[in-house]
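In structure tokens, the next block holds one chain alone, the form predicted on its own.
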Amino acid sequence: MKTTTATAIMDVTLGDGGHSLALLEAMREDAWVLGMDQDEDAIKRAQARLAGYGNRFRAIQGNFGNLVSHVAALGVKEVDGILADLGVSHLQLNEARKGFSFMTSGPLDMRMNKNLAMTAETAVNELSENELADIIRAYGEERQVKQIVRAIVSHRKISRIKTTDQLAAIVQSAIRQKDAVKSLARVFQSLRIFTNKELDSLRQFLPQAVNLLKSSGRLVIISYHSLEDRIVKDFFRQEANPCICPKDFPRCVCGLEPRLKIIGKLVRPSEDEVFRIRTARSARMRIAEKVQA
């Protein structure tokens, strides 16, 4: 592990190590990256991919919602930058046994971390009709939610829904076929977000990330879902302008100082990026810098 005098970057959604690789290639030879992911399989793939960088790269398994406790155990007190890419990797989506995709047949699991108690199968079969509707409506923003949930509840009365293709067939039977792919994507996305408590983890992560950053350190968040982006946008704005004084006050008396400065505008993928990587079309990147105390 490098000393704290060298540039240190955290990639808290390590995945298969693509971002970490780009960072290591771009930074000086004394800079290092600490990767973090809750998926043990992703950690192993990234470690193999980045083995040639020696002690310039280190990985830990954990959820970024518990960021501070994980880095404290390693003796890391502050870093120069933190990156979080909230998307799911292609390898994860295409790995049938994880159950993330309606395109492959596998167990209805969807857990990033196998130590989580709740699976998508448990949610689909044991939550109430109203609870399921709330999940799909809130996290998937699906309009045909009533028909979908009724079909799920009707089917599970006959037999337990255990696989991705079972669930996909049930959803397809309940919706307009012209909307099938989009509705399937929304249903599976909503169950994944719920199962992994993704929005709760994001809310917990953001203030911890600011605390971990050095002065002038930067926090970069790439989101793909409107709810994620809204959480990040609102947090950045609040930290950049925390004053709670009435607007008609001539000066601030609340004493709340900004902790972040928003850098630039929202960054969207270029047409060329979307052409090369179709899943990038919904990506939104926001950047903020920690204000010197």
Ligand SMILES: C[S@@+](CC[C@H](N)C(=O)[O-])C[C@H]1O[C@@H](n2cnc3c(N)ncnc32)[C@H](O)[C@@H]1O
Given for the second form:
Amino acid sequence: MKTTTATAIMDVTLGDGGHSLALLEAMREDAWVLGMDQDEDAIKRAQARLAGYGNRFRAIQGNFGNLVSHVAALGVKEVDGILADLGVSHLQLNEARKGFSFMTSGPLDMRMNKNLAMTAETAVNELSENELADIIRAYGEERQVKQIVRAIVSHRKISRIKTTDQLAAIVQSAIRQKDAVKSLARVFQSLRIFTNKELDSLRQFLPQAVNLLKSSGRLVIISYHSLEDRIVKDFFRQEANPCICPKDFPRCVCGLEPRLKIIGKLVRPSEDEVFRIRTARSARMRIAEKVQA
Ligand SMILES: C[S@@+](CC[C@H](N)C(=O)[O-])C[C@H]1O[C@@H](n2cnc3c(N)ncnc32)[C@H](O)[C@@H]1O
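Starting from the form predicted on its own above, please write out the structure of the form predicted in complex with the named molecule.
The complete assembly is shown below, putting the previous chain first.
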């Protein structure tokens, strides 16, 4: 892997390597990309796809919530840009054995990293009724929570819920049929976010990303869920304006300096992008630049 003065970008949600590929194509020939993903299958696929870029590309398996320790182990001290495209990939969704989708039949797993202790199956069968309701309400923003959770709990008293099909059928039996697809999507999304502790990882990642950036380096986050976007928005605002002095103080005495400058406004996908990629419709992109120390 190249180091020193060449442009260095981290793609912390490597997925199928689409963004990394675009970056490698767009940048000068000495620029390099370090990809990261917690899913070992994604790492293997992207490594094969980007093998032609030689030492301009390298991929590591890990959770971006532990960003600093992963890059420190590689001897990387700072980078010019960090990109996070949050959530789940199309490939993960379509892979039945990962259990992310109600459209494919598979085990109720949903772990992006196979080493995680808790699966969606454990959550659905072993959490209390209240805990399940909180998860589906908070991460799924689903309204028919009570009916759904009641159906899950009465089913699991008889037999353990082990597959995506079983869960989908139970949810469908409990709700208004005209809302079925949206409710199924929300229930599955909420269990995925919970199983992978996605919001915790994002909160841990953001300050580490700022530390890893060079001055004037950029942090770009694409999120698909209102709670994720809220975490990013609040973090950027706080880092861009950390001063805690009372408003009527003539000058700042707290000494807290901005570490980020917010670049532009929230970016939403164009109509054309949504037409081409339906899942892009909920994407929200925010960009910030590290302020010179
Ligand atoms: C939306 S996909 C990224 C797609 C990618 N931009 C591409 O061009 O193919 C999100 C990816 O991030 C990974 N991921 C999600 N949370 C992660 C985390 N906390 N740490 C590392 N990887 C994560 C997922 O496993 C998935 O492969």
